[in-house]
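What follows is a single chain, given as C-alpha cells, in the form predicted on its own.
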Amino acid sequence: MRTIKQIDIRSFITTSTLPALYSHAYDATQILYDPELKAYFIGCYADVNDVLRSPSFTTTPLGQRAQPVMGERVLAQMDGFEHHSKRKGVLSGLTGHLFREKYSTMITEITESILKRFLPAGEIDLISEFGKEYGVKVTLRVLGLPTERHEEVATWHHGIANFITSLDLTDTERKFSLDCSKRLIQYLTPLIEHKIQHPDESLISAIYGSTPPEQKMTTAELVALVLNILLAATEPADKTLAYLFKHLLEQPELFQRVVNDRSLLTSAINETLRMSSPVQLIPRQAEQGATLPGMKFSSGDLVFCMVGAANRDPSAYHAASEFRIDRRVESHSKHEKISPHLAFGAGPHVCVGAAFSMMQIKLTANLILDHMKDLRLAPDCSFHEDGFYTRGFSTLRLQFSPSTLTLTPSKHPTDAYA
C-alpha cells in the first residue's frame, strides 16, 4: 500500500521550490493529498500515463471548469462516436499536406511581419513583444477568423484561460473571467454563424462540414469548440518558443548545433516540452473501481496527473534534469525503450492539435534562427516563471545582430518544418 502524503500544494508555485515538489511526486511509494483542495497529485510517469489512458479516470473536471466560460460542452466532456467524430472534423483540417500548402505561409508571414518591427534594433522579448500577438493572431488566423481584434480576443482569452486553470479564484477574478467569455462568446458568434451559412477552406467549416448529420453542431456548441482550440492551441506555442530558446541558448555548443543542422529542432522540441512542459496539470475524477498500484480510489475523488513531474521522473529517464537534444539517439543505441514525453496527454483525450503544433513551433523556431544573426540571451534576461497548472516566463530578452526584413524563399524546404 502507498502513504498518503498531505501536502498544501500552492506552496510550491514559485521557481525554487517546484523542483522540490517534482521529488515528492515522482516518489512512487507516496501520494500526494491536498486536504483544502480534496484533491490528489499523481507525479510518477508511470501512474499519470495510465489514469490519462483509464475509462476509469474521467474529464468530468475539465467539463467543469471550462464549462461555464465556454457556454456548451468541450472535446474532452465528450466520449464515444460524439467525441470520435468532432475529433475527426478537428483533425481533417490540421493534417500535414495543409499545413505546407497553407498554413506554413500564413504562420510565416505573422511571424515575419512581427519580427520586422525589432530586427533593427537588435532585441526582442520573446514573451511580451513577440509570443502574446503571435500566438493568438496565428490561431485566429487558423481558424479562417479576423485579426484586427487580437489585443481585445488577447485578454478576454487571458481571462477565460485563468477561469479555467486557477485553483483559487477571488470572486474579482471570477468575475472578470466570467466577463471575458460573454464578451468573446458575443464577438465569435456571428462570425462562427456566418462560416455555417457561407462554408469557406477555413477550420471552422472543415469541423463543422465534416461532422455527419446526426451529429450537427449547434451555433452554440462549435463557438464553445472554436474556444477550446484557441485555448489549446494559444497557450502552449509562445510558452514553448521561449522555453526552446531558453534552452539551448544555454548550451552555446548546442545551439550552434541545432543552427547548422535544423533537423535536430524535432528533438529539441519534444526534449524542451519534457523538460518545460506548458501544461502542467491535468485533473481527472475517479469512477467506481479506479486504481493504481498500491491505491483504491472513491468514486468522485478528484485526481491532479502532474505532467511536468512525470516528464522529469528519473524512472522514466535517464539524467531527467538535463537538456539532451539526443535521448532517442542514445535509446537506440543502447536498445532502451524511450518515454515519449506527456505534455500533450495520453490516451483517447491526447491533444487534437499536437501533430500542427509541433510543425507550427519547428516553422516559426526555424524564421527566428533565420532572421536573427548572433542570437543570444540579454545580459540582463530574467528566468521568472508564472502559473502552476499551465507554466511558462513572463518575459524572456533576446539580442541579435540589427538587420532589416529581407524577404528571400526559405533555405529550408518546407517539407522540413513537418
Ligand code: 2IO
Given for the second form:
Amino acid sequence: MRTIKQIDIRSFITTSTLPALYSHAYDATQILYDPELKAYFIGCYADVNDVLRSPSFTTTPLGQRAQPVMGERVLAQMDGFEHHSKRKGVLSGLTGHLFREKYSTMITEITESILKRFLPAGEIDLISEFGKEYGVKVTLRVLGLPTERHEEVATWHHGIANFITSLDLTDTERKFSLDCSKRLIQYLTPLIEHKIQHPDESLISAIYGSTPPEQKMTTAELVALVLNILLAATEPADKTLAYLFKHLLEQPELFQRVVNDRSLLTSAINETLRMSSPVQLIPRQAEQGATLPGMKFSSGDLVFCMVGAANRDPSAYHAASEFRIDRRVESHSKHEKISPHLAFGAGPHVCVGAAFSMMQIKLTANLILDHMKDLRLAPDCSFHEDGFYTRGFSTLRLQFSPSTLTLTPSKHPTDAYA
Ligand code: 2IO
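Next block, the form predicted together with the named molecule, ref. the form predicted on its own:
Everything in the complex follows now, all chains and molecules, and the chain you saw is the first one.
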C-alpha cells in the first residue's frame, strides 16, 4: 500500500524549483495529495502512462475546467463514435501532403514577416516580440480565419487559457475569463457561420464537412471545437520554441551540430518537449474501481497527471535531467527500450495536433537559424518561468548578427518527422 503524502502544490511552485517538487512524486511508496485543491498529483512515468491509457480515469474534469469558457464540450471530453469521427475530421485537415505544402508557405510568411522587423537590430525577445504574435497568427490562418484582429484575439485567448489552466482563480479573474470567452465567441460565430454556408479550403470547413449530413455539428459545437484548436495550438507554441533555443544555445557545440545538420531538429524538439514540457498537467477523474499499483481511488477523485515530472522520471530515463538529443540513437545501439515522452499525453486523447505542431516548430526553428546568424542568448537574458499547468519563459532575449531579410534561402522539408 502507498501512503498519502499531503503537499501544498502551489507553495511549492512559488518557493522552489519544479525538479524539487518532482522528486517527491518519484517516490513510488507514496502518492501526493493537496488537501486545499482536493486533488491527487502523480508524477511517476509508469503511473502517468497508466492513468492516461486507462478507461477508469476519465476527462470529466474538463466539464468544469474548459466547457464554461468553450461554450460546448471540447474534443477531449468526447468518447466513442463521436470522438473518433471528430478526431478524424481534425486530423484530416491537419495532415497530408497538400496541407503540409499549404501550411508551410503560410508559416514561412508569418514567421518572416515578424522576424523582418527585428533583423536589423540584431536582438529579439523570442516570447514578447515574436512568439505571442506568431502563435496566434499561425493558428488563425490554419483555421482559415483572418489575422487582422490578432491582438484582441491574443488578449481573449490569454483570458480563456488562464481559466483552463489556473489552480487558484480569483473571482475577478473568473469574470475576466468569462468575458474574454464571450467576446471571442461573439467574434468567431459569424465567421464560422459563413464557413458553414460557404465551405472553402480551410480547416474549419474540412472539420464541418467531415461528418455526414445526419450528424451535422451545431454552430455552438463547431465554435467550441475551433476554440479548442485555437487554445491547444497557440498556448504551447511560443513556449516550446523558446525552450528549444534555450536548451540548444546553452550547449554551443550541440547548437553548431544542429545548425549544420537540420535533420537533428526533430530529436532536439522531442528532447525539449521531454525536458521542458509546455503542458505540465493533465487532469483526470477516477471512476468506480480506478486503481494504481498499491492505491485505490474513490469514484470522483480528481487526479492530476504531472506529465512534466513523468518526462524526467529517473526510472524511465538515464541522466533524466540532461538535455541529450542522442537518446534514441544511444538506446537503440544498447538494445534498450526508450520511453516515449508524454508531453502530448498518451492513450485515446493523445494530442491530435502532435504531427502538425512538430512540423510547425521545426519549420520555424529552421527559419530562425537561416535568418539569424551567430545566434546567442543575450548576456543579461532572464530565464524566469511562469505557470504550472502550462509553463514557459516570460521573456527570452536572443542576439545575432544584424541583417536584412533575404528571401528564404532553402526549402525546408515539411514532413513532421523528416
Ligand atoms: C484545450 C492546456 C492548452 C487540449 C483544453 C481544454 C483541452 C486539451 C490540453 C491541451 C493544451 C491546453 N488539453 N490541449 O492539455 O486540447
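Take the two forms, superpose them, and find the largest set of C-alpha atoms that agree within 1.5 Å; that set is the rigid core. Numbering follows the first chain given and starts at 1. Note that the coordinates shown come from a computational prediction; the quantities given were computed from them, not determined experimentally.
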- Message: Please state whether Glu214 has a C-alpha shift of 2 Å or more between these two forms, with the rigid core used for the fit.
- Response: yes
